[in-house]
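We begin with a single chain expressed as structure tokens, specifically the form predicted alone.
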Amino acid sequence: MSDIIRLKAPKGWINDPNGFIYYKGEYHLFYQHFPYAPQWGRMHWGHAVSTDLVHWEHKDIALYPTKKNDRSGCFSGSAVEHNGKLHIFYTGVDYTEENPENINACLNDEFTAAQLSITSENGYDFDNINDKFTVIPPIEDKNIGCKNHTRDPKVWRGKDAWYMVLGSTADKKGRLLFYKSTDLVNWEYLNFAEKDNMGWMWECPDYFETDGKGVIVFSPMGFLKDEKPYDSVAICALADFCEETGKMNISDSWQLLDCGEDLYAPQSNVDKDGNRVVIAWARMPEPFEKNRIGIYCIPRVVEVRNNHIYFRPHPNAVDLFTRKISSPTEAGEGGYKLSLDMKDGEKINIGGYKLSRNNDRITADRSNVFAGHNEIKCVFETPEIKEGYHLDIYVDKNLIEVYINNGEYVLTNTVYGLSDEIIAGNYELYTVSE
């Protein structure tokens, strides 16, 4: 099975992107996957490859539970290349108490989490029986972190060593844990970082540098406090990391990675041209087809300008939308792109998905294309827009991505039941040219 523009579940369930890397001339993107049903379950790693970040080919399942420390699931992680090999690091979980009615879930949050590694000579073949080993066992020291809620290793190469960041929690406060290794096998705990009033656990951390600035991205659980089912979002902030001490200073001026609040668990990678690129999972309350649930956003290039973090659609995606059309009914498999200028007081209705601009803020309302899910937030707003009026809106029948001023802010929402009618002023419409 193949996907264009956005990677989607081949069947069953997908959530977090994992192991995103450019390796031996191809982009490899793994993903949290329950292949048996369109619901969360005992996690495997699915696998897709691409030569351009927009045409994806699904491959065989890469990781699946085989060891005591991952018998209940292979949770999220990352990948690096070293001496020609692909090294994967991920969280394995072991349920202390399985749900007797569904052994793919645990009872009472009783499980342990460890960090494991596996390698591949070519990026495709993984020996799940003989090649897995634990690099960080479950954490027993509560002053450092939590034995169950510590997960999602992101590994990167520093100046003279390898570094790992893990999401964790201590004293009901989210935190990051930092480790160091010289050989990718033995890991030394260095330090932690945390902030007040930013959720009780920090998932899927990612640290990188771009445009001369350090950026930290993570998904804090219990962050929104709005009594909605999605109580966590992906956020990002400028940060400084000291390799000698493992200390990280995180700016108080954080921002949402996406103002639509559906995107979660983003992971970044450097493309073949040196751009920092991020992909994230769009949460969905129901399948988009009978046995498929889970979509990823368009790959986004991350830039830092004037201490603001921008996310613009990858040029390989932009370059595909060149065939001009007059109606959404003429769009191809990749959906369509809508481009327009929106000044204060103006509105647009895209098949029931409503956008408006008031007081230089963009508001999105998906209420009419999210029937039956009113318990989930439906109205979203950006901060004040400062850099112009231009919107590029990429529309899939189940995902809308609104890029404002080429990434000053982005607003992404999952939707169901879009019509083919567009109500707006002047706009241009494009679809994918294959």
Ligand code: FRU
Contents of the next structure:
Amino acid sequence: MSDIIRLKAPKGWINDPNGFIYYKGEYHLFYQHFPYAPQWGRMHWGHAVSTDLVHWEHKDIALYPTKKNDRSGCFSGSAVEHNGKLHIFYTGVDYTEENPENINACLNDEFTAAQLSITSENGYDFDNINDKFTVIPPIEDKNIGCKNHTRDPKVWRGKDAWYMVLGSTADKKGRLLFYKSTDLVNWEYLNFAEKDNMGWMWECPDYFETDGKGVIVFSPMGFLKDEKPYDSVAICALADFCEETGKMNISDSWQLLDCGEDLYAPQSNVDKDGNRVVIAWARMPEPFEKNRIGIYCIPRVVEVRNNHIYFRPHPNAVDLFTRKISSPTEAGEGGYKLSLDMKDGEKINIGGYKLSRNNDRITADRSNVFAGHNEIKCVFETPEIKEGYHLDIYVDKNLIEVYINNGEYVLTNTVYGLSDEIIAGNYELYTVSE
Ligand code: FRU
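I've shown you the form predicted alone. Could you give me the structure of the form predicted together with beta-D-fructofuranose (FRU)?
Below: every chain and molecule of the assembly, starting with the one above.
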């Protein structure tokens, strides 16, 4: 099975991108996967491969539960290359109180979480029986973190050692835990970082440097407090990490990674040209096709300029949208792209998805293409825009990504039942030239 432009669930359920890496000439993108039904369950790592980040081929499942420490699921994690081998780090979960009516879920939050590793010689073959080992057992010290809500190792190479960041919680506050290793086997706890009023648990942290700046990305739970079912969004902020002490200083001026509040659990790595590229999961309230739920955004290049974090569509995606069309009905598998400049007060309608510009902000309203999900937020607004009002809108049947000024802000929403009608002033329409 293959996907173009955006990776989608091959069947069943997918959530977070995992183990994203350019390795031995190919991009490997693993994903949180429950292959048996379109709902979250005992997690496996699905696997897709690409040579260009926009044509994906789904492969066999890479990781599945085999050990006591991951018997209830192989949760999120990351990959690095060392001496030609692929090293994967992930969270193994063990339910201490299983739900008797659904053994793929636990009861009363009773589970433990450990950090595990597995390697591969080629990126395809994983010995789930013999090759897994625990690198960090469940945390016992409440001053450090939590025995169940500690997860999602992201590993990177520092100056002369490997570093790992984990998402965790202590005193009802989300936090990051930092570890160091010289051999990828033994990990020493260094320090933690936290912030007030940013949710009770931080999932899927990612730290990287780009354009000479450190950037931290994480997905805090219980942050927006608007009592909608999705109370978690992905946050990014400039940050300084000290390798000697393991301390991280996180800037107070954070940004939403995406203003549409659907993208979650992003993961980044560098592409073969050295661009920092992030991919995120778009949460969906219902399958987009029978037995398929979960879709990823277009890979985005992350850049920092004047202390602002930009997310532009990866050039390999942009370069594909070259065939000019006059109506969405002519679009191929990869959907279409609509480009325009928006005037103040202007309103446009893309198959039922409405965008408007009010002074310096863009508002999106998906209420007409999100039937039956009134409990989920439908109207979103960007912060104040500074660099103009050029919009490149990439439209898939179930995902609309609005890139403003090539990534000054991005607003992404999942949608259902878009029509082929576009109501807008001057615009250009392109689809993928296949
Ligand atoms: C985020 C998350 C991660 C966890 C995974 C489980 O969506 O909750 O923290 O590892 O999903 O599927």
